[in-house]
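Only one chain comes next, encoded as structure tokens, the form predicted on its own.
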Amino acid sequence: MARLKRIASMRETGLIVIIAILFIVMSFASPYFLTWVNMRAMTMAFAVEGIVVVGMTILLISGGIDLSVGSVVTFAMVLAGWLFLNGVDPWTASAITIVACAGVGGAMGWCVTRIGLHHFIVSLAFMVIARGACLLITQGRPLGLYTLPAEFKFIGQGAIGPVPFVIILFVVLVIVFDFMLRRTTIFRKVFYTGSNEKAAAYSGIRTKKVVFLSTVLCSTLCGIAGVIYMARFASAPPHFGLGMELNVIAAAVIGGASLNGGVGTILGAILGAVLLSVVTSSLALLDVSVYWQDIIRGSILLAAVSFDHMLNKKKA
């Protein structure tokens, strides 16, 4: 019965619920809801982004926070793409391109734990920077990159059976870090350092290296996702993941990460995506406004913060 009660009071249980809900309310409001095309497309939108949600977590976790993300994915899409067309076959470019997102991570990290700078103006300043490089590689065009071979497509085109591929390797990444953050020791002192970092540091942990790290992590998941996404449109438009910021930090505020760091869970924040997902595929197909859901976007976030800043002011 006491494991029970625990696991209706998990923030994961209570997501659960909601998506239901809006499942059963959707599958009645229109037909095309429950198709398999809605599903997949609806799968699909938030599978790769996924990938950026689960760095974002896990520097959350630590304290931390990345507004780059969107222009570092966009980065890496540019950068792998101009390789390519540039004479460097694909594999070898998209290597190249998820070590050049790990070394702007690195960068990040270096100015947070050596210069004492803020992640927010750290991670705002490179947003800037990356999203600068992306016009200036393209000059402001996108790059057309259809000859790529199919191959390459295929991770980010092709599927296994029904399921896509790219469905199936966000999966595991999941499920990955998910027991990663859950069961490893030095997972656990990422959990430690956001929670009380002085206490951590004179507990023996090397809090510094854990940020540092965790920034790493999440610029080099914004890469990989960059390639996925050029090897999925074939193409690496500049100004692409403009406000992916704001969707990966919502999706992981609304599954329970705190923007004080020292909580969350990976679960929670891809559902917290599959949420808002499943909302933005509703307001599509209810035909309403792209303005306005825009809004609802934004006070869904507003809604999230607010939750989790009423829980921290009960926890103290």
Second form
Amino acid sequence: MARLKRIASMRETGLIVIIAILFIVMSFASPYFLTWVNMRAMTMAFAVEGIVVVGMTILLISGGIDLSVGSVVTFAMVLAGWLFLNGVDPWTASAITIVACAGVGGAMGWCVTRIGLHHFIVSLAFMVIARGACLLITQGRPLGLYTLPAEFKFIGQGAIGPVPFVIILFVVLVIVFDFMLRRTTIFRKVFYTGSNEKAAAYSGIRTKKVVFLSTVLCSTLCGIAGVIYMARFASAPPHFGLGMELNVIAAAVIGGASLNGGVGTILGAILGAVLLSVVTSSLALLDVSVYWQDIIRGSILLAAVSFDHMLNKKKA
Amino acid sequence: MLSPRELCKSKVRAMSPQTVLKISKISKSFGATQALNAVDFELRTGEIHALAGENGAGKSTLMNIIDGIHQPDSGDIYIHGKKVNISSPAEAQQMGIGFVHQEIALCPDITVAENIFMAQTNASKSILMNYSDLHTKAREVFAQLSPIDPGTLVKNLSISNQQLVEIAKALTLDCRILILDEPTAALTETEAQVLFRIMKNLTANGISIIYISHRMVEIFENCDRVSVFRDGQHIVTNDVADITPDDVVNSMVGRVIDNLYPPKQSDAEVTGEVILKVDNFCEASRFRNVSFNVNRGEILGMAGLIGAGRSEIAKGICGLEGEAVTGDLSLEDQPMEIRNYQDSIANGMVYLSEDRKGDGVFLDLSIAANISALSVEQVSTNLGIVDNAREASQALTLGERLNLKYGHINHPVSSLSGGNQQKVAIAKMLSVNPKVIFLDEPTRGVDVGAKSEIHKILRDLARDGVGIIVISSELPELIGLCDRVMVIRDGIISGEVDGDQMTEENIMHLASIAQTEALASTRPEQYKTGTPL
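Could you present the same protein in the form predicted together with its partner chain, rather than the form predicted on its own shown above?
Once more the chain from above appears, this time first in line as the rest of the complex follows.
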């Protein structure tokens, strides 16, 4: 009974209920909603971004934030694409790119833990720097990568049976990270650090290392996402991913992560991303003007956070 | 026989002219909790009236009602015999009520003067700030308090001076009733004495003070009357001259506490075996030549003024103060090298921080996760996966050992009372079976009942062979609890007392008096020659 009550009071349960209601309403409102094509399109829309959501959620739990994710994803696309066009084998190019993105995270983590700057400022600077690097590499023009080998394109475009490979990859990543975050000692230290950094230090946890590694992990996942995007689009436009950071942070926060650190789950954050994606798709199917979509998504974010805040106030 | 109404009238008439505030039959509940149950209270002009009671007894709720933060469910408030309705702190201010909260709520990055006149600046019609006027006025206020420069940034002041700024802020609002909520919790004895002198000056000017404190000595030395609360009820009000501290404590807890402190180490328990040997610990500017031993079975006290370096020494030994610390350590005759706190924990030496909410516990994490924080590996599999069942059973075992009162082991620590939060912090230390524990102000802000329990826990640990070092600013606690007290002054050990020599006078002498001499003679010379302190 107590267990049932706990499950009922969980953030994830609430989100699932809201998403289910949306599904039911939408399946009556539009004949196209509950079709395989639409479901597939909706899932594809957030699957790759969902990988970035995983990284962002972990970083938020550690008490940090990363505004550079959109730029770093694009940087990964552009760098891997450029390497490929210069004769590097695409797999090697991808590996180099992911390591480079980890390096960007390392540089940000270094600024935060060694110089003592705030995550917000550091990642704001790197958001601009990484975008600048994209423009520099591409000279402002999209890189055409139609010559990518088919086995590589499979990562982004292929399917196993009816299910796109991207979605399988995404689901596996989410399950692995959700479990690790809930149960492993390494990620428990991320929670301790984000909940109260000083108390964590007084518990013998190397908090700077935790913050540094969380930052690196987030950028590394951005690198992986970027490579997948490149394989999917067979192109590397330097202006890709503008505003992605806001979507990603919104998804994590709707899913229960706190900007003060110490709180959040991967499942919740992904459900947040699903909710935003379902809403976007529904609005399109209902012929609501594209221009309304951002206003509505922003309002959902505000409503979710306000609801949370009032709930917490009531408890205290 | 008088009718109830006439009785009521006659009461008003009989109310002595010197009653400034009268609370009549106030009740207040929050949800299912009855915080106050038909409480009466009366404050006379120019008196210091102490409020005593365990945490949750209703003192703070009553003060919040007087300050207009909460509204009573029923009952009346009279100021100068006139019934009033206080609906907000701003209204309370207009009625001459000033409330200095336990937590300091100043803006650290602006000056003292700006902090003091925040309310007036807010209400002012003028567009520009008149700083010179502000500073002159602030100096006038401080003339009766303490010489603090109004141009200093608040963050550069000591905690005690920040407390005085809070009081000054209340005084500038022309308050006649001053509520002080545990103002001495963060002060040392000398600083507290200064505060009491200031309080007496204020009452001489006709200001009435409500003084909330857990410290019996303070109440009996400085207050005129004391009211005791328990479980939302007003138990008794007495002149302090007519009762003893034991009476107050007993009516606070509703049962007789025979001994406030557990019995000390008996002669039979003196082993002479050294657990921890600290040799010549130094850190560039904050402490030097610190050498002492901790024996098996004893509780060693560390006394000193705030800023003397007590916490720094304890943290330095545990590897929490970085690389600049030098000195030799040995644990059970084995020399050990402590480069960081991880080394210290691995060797079985832990430190309990003085700021419970700031860095002692993780408020929004569960009780179980808090207790396992020091060594989450202990309750995990070899693959680094936390075993929830083991984590819970560890929390249950330690919780039972420390008599922790909680709803569920998965509830957040923020749901616990201060005393129980502190027990969680101690349980966290015990989870690694430490050999030596440094406890920094282990009972600060903890109520009498929990305090006595924590003392007993510490004594039991000492008896089990754990080396215990307690840092406290409360001298009666050090004297009551410890077998030996060493006194830190200005970063050095200025002396050590035990047995009959453990008196407040001796400790204070070692902690402070010699310091003024040192200030007068040695320091200026050192400044001149440029020798580092």
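Positions refer to the first chain, counted from 1. Note that the structure is a prediction, hence the values are computed from the model and not measured. Take the two forms, find the largest set of C-alpha atoms that superpose within 1.5 Å, and that set is the rigid core.
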Open item on the list: Does residue 25 move appreciably between these two forms, meaning a CA displacement of 2 Å or more on the superposed rigid core?
Closed with: no
